[in-house]
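The chain below stands alone, shown as structure tokens; this is the form predicted alone.
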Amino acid sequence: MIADPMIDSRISRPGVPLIDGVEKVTGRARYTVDLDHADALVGRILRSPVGHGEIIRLDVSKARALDGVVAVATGDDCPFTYGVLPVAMNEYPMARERVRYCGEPIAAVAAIDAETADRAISLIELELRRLPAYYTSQEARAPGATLLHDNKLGNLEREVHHEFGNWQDGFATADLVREEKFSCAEVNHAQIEPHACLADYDPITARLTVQSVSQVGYYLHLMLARCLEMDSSRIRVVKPFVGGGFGARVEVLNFEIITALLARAAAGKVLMQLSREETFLTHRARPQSDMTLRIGMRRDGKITACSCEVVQRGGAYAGYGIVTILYAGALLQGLYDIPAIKYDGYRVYTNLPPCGAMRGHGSVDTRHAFECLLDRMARDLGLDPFAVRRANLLHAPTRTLNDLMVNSYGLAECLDRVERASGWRDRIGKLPAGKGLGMACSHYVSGAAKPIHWTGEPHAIVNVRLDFDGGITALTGAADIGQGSSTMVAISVAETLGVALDRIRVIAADSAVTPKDNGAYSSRITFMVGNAAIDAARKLKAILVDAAARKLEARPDDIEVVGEVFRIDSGQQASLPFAEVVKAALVDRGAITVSGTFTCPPESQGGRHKGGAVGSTMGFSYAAQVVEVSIDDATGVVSVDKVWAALDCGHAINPLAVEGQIQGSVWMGMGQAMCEETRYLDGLPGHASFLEYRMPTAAESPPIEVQIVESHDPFGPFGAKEASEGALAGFPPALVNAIANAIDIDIDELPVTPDRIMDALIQRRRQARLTSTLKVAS
């Protein structure tokens, strides 16, 4: 589908407040626990106490004597696995004779209110044996090693070997050729919102209705039918306000399971509110990765060859694993013309809480390493940062070696503007000690080319409805945690329509009304959701002219609309107001309700290589920014002083949302590159709160000016691609690149806290005065 240019034109409107604002700011907004819950039973789960053992005795009947106890549940009551991917389903809502990580659901129950929920927890009986546990990727590879699942050795759920082109010959014919090393740790979403769902289940029409903060209420429903036996068309499943996601979300979680197991087995509602630190533990967070990367260059700074190795601790079970360690290797193509690249990934089981996609998914850490290190090899060649990359620039339309397609490609402008926001050429080198530029590049999928789960639907179906009222009524799946694309919708259609922005009401992600949707995952709604809306707002636009042609007797080919205008275009006064042409639209035919639906062509779907589906897209935003850092090398601590970023977002449907999107996505960056870090004790999560887990707040967060770049995308709604996830990857090696500036000193591990610049501060004092000492002998 391409966009078309008379509706392009006149996609210049400024900045449109998100649709669901007012409810957010007023407090009117209801997040799943804020839901009518009065006359509901209390979830709690009993957790594993150790990071792997055998379950030797489970004993649940003093906690089912319990007055007031309404419902328990084992894993005996759920023989079924679940997970995101077809093909890695092997984990449990509640363990079946294995423990695999502390914290793991091993049984549930639903009493009347939380203290004797809280009661019957603590009287369930639980023998373990405990097992060899490992909560390093280094240990659980170690030979000799338990097997955390029999059936995959090395404890690796998947190792990936990829090679594109002659890489030998690349390094071979490079002028320059440098190895690096670098360590990325795990870190979470740290949503505001913890976990909540609220399952229902009425015994008389045996339907079983769940709310709860999915951030893809498809997968959510397939795996309800899947672990409960339950046909589809019995489960309604509705999407509240959501309170950020970031892909925590993205995956159906074990709670969500075990508190429609308790509603049936109650017979009833029941809510479940997980603690914070039951959040952490229910985390599918960004992986902590080891990278070793290889990159040939030559003295002009043209890239000659890659390789790169990447192990993932991965935690316990599949979830987004397979794919995680896929999107690894995947993109780092894409963004550069690279001749010849090979991939290496390893992920790991570990016992340790699952990991899974987080904003950026697989390719931030990746990404992190290979900016730096072309920094570092710029360096060694006397090249300025920014010429490096301009010498590697692709050239849309293009296809990747791995065969990625690349329609749109606005890197170049987007060098431009930051190099020029910064003043980069004029102060590079030369800012007062302690202070430093550094700079970066990255980029993201614009949606998934190949869903998840294949089932030959469209990859997206938009329903807009308009009866006797005027109103219309866009009907999408899609979830909306915050991005805005209930607002985009909104637009898309009225922009297609011509028709007010406040005539159209988006209903999403209730299962029961709305049009199933694939979800809010690898920034696929704009592209694809767009698209759908945009094709149903045609269909229905196609509806009206019609109507409105008979209506003045005049060919529909002759009618235009303005401003809710419908009237004949060669300059006679002949008109019909909206209203007008509504009512000659439903006459003989009533409501009208059109679908509009989106499907990626297969030439988008990646190549045949096995795993070429991941990092497939119809469109790759593009990101390059400038981070200034101040350092005080008397306690190590870095402050950053400004970000300069510029995402190359195809068109900005609505800037003000781009624009805040921009800002999340570096602050973001921001956190994963100067504190956040999951740590564990004994394989329990040392930072379990947000008083331990140290994330960026308003004092540590610098002034972020936006550039939105447009190369506007031919398949794009609008020319539009994503403008969430992009410029997030820039952050971590733009401000390792500033450090390297200011105190010339190379980082190699995130987060950059102030005991890691103080080591590497003493490390090279230690060495200056060793060498002084040498000399002096000599």
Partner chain sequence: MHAPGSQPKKRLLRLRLNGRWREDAVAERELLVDYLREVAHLTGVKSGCDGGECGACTVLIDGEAVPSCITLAVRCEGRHIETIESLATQGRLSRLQRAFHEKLGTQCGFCTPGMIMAAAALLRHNATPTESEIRVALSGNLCRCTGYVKIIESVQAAVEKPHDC
Contents of the next structure:
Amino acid sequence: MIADPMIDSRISRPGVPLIDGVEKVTGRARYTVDLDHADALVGRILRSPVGHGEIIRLDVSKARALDGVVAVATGDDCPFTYGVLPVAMNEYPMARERVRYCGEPIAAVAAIDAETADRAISLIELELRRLPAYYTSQEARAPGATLLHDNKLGNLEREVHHEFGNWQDGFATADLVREEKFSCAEVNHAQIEPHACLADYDPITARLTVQSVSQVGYYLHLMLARCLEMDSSRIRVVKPFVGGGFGARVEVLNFEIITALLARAAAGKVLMQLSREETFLTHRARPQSDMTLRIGMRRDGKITACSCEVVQRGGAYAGYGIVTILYAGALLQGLYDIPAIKYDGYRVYTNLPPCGAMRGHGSVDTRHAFECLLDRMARDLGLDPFAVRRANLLHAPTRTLNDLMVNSYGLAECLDRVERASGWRDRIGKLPAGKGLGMACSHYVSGAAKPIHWTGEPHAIVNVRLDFDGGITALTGAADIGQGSSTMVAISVAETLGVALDRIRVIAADSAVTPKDNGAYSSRITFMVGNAAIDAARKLKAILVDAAARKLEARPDDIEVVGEVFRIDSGQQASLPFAEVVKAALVDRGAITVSGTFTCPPESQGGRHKGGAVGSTMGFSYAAQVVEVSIDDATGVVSVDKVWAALDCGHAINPLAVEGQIQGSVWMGMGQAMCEETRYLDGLPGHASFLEYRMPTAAESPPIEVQIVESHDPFGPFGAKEASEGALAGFPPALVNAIANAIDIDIDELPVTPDRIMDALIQRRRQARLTSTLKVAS
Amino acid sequence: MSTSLGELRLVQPSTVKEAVAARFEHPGSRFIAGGTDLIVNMRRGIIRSDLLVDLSGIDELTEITTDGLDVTIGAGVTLAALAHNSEIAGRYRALAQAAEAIAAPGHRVIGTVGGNLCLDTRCIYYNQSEWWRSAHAYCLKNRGDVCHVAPQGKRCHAAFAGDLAPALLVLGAEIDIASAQGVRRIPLSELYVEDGKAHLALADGELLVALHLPLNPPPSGYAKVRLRGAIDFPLAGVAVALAASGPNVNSLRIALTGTNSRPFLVAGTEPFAGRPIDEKLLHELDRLVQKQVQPMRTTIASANYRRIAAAALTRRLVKKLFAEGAA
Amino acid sequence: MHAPGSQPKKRLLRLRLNGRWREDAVAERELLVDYLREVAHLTGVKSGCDGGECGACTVLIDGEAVPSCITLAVRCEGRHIETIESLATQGRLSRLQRAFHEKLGTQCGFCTPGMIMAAAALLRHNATPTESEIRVALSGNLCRCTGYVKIIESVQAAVEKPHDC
Ligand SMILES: Cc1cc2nc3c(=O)[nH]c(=O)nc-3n(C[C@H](O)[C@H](O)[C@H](O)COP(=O)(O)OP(=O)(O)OC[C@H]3O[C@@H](n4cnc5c(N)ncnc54)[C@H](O)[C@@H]3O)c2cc1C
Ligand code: SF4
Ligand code: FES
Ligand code: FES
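Write the structure block of the form predicted in complex with its partner chain for the protein whose form predicted alone appears above.
Every component of the complex follows; first up is the chain already shown.
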């Protein structure tokens, strides 16, 4: 492994706007439903009305016979499962024989207009025999419960039992051991763009083009080939503008395959636009989880051991479940120095929409428990929350107990920066009644070091083209879903080449032209694709420098590129403008395409224990934040007055975008902490609208002051690591710690809604009354 | 799952008389004012109608006028116009505060006073899509015969959650209702019935034309609890009008929304007249409110919380108004 | 239920759209958002929810920002509708568009057209809004990407450049 030399950044320090920002602010950006669909049929899906049932009869003949209906598809049309992990694909695009959650697709139609499609759906005759349905982990795990999947005893998708170090000893030598239970509600990505897919099948050429909201075009491509039994060379997957993802679109989704099935059956184009309710039903987000956490600590705050049990209510199918339950344990590590850890994880099948990956995948709820308990133990020991964290810092480079690499580590600086910015030392304990400060730390991977599909290929590829026009085109499969990855690619290429940013054009995520990319997940793009982009740009630069050297009759080593000028660096006047160099380079070979790659080396790919690849990464981002709250003890309403967040992203390739990502992730953590929650009523979503799924509005959202910390990762592109997930997990515990600071009440459940605060306050009043009567009596 | 509208016709009368006649001629038709509640409900399939009578072209509904006796507010006045009217803000603070706390600015620009007062009641088993409700089994309020909130009972407990009504109730509003027979005037409180399925005492086709407010009301205020700073309907909303004389209460009126199937004036506040605002009075008030609200499991937030919050808001508003009056 | 594929009864709708008068045959049940997107092909108008809850569809009707997804198109007879497509004129971004672009008031961009239209209505009524006035004005426009921080900053930046269009 060769460490990247640090490149002196020439991008103006506040950062640059998104390269596709103008399209977005003018309304010209075309998202899936904005694509030309004048001649497209309208797709609609029939969904299960029950949580668990056997399909006794499904008769689509009346729907098929309806004038205007062009295609009808059912589970019979696709006997192939799809999913994420090759070992856990247990889901059909449309149910076969059995339905396992309310809202599961059963059949679909394509018709000439929406009314006809709706009517056709209503003409489908469906007879179901209800089976016992389980809406909590506890019910599903109870002895004798009906199994959702016959081979999964106890309705457990996966049990994980990991032990590192001697935790028994660790607890024995601790001065304080405390155990607490925490519970975090299920939340949803709630990206503002509802799900949609446009599929076009040409029966004459037998080619399929699918444009979708996907973050993972490559996986979609694979699953389309699998489920439609098509040669993958006849499929093209294109990503238009995508209105946010946060993990919602990080696995292939049922409606995408259904739309393609309909398009083929209809021999034409089908537009599937899901409603907001259906978008919620598609789900794949952060599961409800129960944590039992025990920490052992010395008097000075040093952690001696930790044990953690996590139960995740996973929903009806596998999805990313195994990965999520592994992450929840693996990412207990990598933030602090913990000498011994025991982890027990249980991923449970329930009759609810399948959970999946969501920003901070797997780490958020356990981090919440951990940071809350750390604070409570600090209080027990009379230590400052910052001091407790500082007592447990890692020292890079190092490897964690579970064999994760830590190559750069800016947590100490993050702590210093938010402590200072928030005025913590002067203010803590001195705020007026009802106000409080709380803090917490968090981290996240910069890309999973081991890809899900092992192909032996590089983990990232970027092609860079240069032709007679002097324009440089970067071709990447990486899906820009609003996080700004195309802008990052453009900057990386421009910086490396020493050319102007607007000379670069990025073409992204079209399987017909761009190299394959594994997708926008686990914050892998900046690290991996950024490195591949730099690699490609270097190769192009070598070609250009060679050409310039030939022309200037110098040695390539003597050529220097400044601005867009190539010159001999010994100070002679001889120099060539970019256009001349391009001309020279194209002589003989013509248009140039170079390919850059990046691969995470085996030593970065995690421990040898089962599941050891999950959590492995080339670099962790680190974050610390301070949250200031005010609590209205009459109504239980909590308001966040301000947030100070610091994140170590290695190096900010585009500081403006890094700030935006940190603010967005902190704020999303705030939603989960304060008001977001999915609630099922007899298996049906009580939350499937933006009135009931309460993401914060501009009115009550706080100012979020960001500090960027740069620890210069030795392997990151220009030293960069991820910036958009790491800060999320810190908000919920910082909030709960701030509430404890303000009103002396420890809340163990998320979200901290006013009714939960009121319940706790009332309980306390009752207890106080009880103790005072006891005192009187004695 | 469609969320577009079914076959529909729109008629656009320019007088109250024509509007009432149009409704009368077409059973099953509906008035549409701003449409911010109606269109949402129609897209969900909980209200079905193939003809809408548009009230937005009726000029006489959009006026706010004052004569020597009272202030008249047309039913078609928008929430934004109401909130920005300086006379309203000065004299009827509860009303302006309530208007300002409704939904979000975009809704307030088109949503009207009439639509807010005639708002449908809400329930998590009701404000759902057609697919949802049919999957769950329709409930008593809509096509079914059991209430999922209180299966033993015979009535619907869906909550009225309009913000304006309690403010208007404490301010002593009366309303004009037009029908084919002419116009009648009733106290606003008589518009509402404690039944989530039929909470309005309006005969089919009756139109709310305007409301009247007495000119010299006592100081008033409105507050609501909700999870977010905008958009959300009140989990509980409280309006208070309080006149003080010296250290004592002179008159006190309290009205609530969000907790019951109707907005209502809290009964039994008369005896507070002549008493000082002390802990004892506040405690009694607390008991009074908690006794009269009947929140049920119609929202995701717990019913008990809505009860406690209603009482807490009342207490705070009373204290605040009293302090302002004394100052 | 209408016969499949048959056209529901339509009415002639005349309105001013982004400055130009036009007439279209429009079904009476058609929502303004669908008219703008499907008939007038103004796909900058977004739809993010099942009715009235997200603000992505915000357009100006006679200068006021309203959700077009709960507005019947035929009720806009004679009105002036403005969408995001009208803001950039003569090859220049409006000051709000420029600010949202330069200050990263947009990430995925899906909320952006509605957000900018809501901000445009605010600035027409109030040339120098305070931060809290901006927050209130945008409180019906949900954004999932930005935490609103850079959105507020974008509007503030636009306020500081009153002379740009
Ligand atoms: C996201 C969202 C959030 C909301 N939040 C709130 C909130 O916080 N507080 C709140 O109070 N409301 C809220 N609303 C509901 C609504 O926007 C307001 O209540 C508004 O005032 C309704 O007025 P409208 O003119 O739009 O009513 P419409 O939708 O036009 O009508 C509502 C009902 O009243 C009837 N009606 C209208 N006018 C008359 C009349 N003159 N005579 C007889 N019947 C009439 C209609 O037939 C219909 O049944 C919200 C709505 C949405 C979509
Ligand atoms: S209270 Fe009962 S009857 Fe009324 S809407 Fe809710 S479930 Fe239906
Ligand atoms: S699409 Fe109109 S408010 Fe959401
Ligand atoms: S920028 Fe993505 S929703 Fe606002």
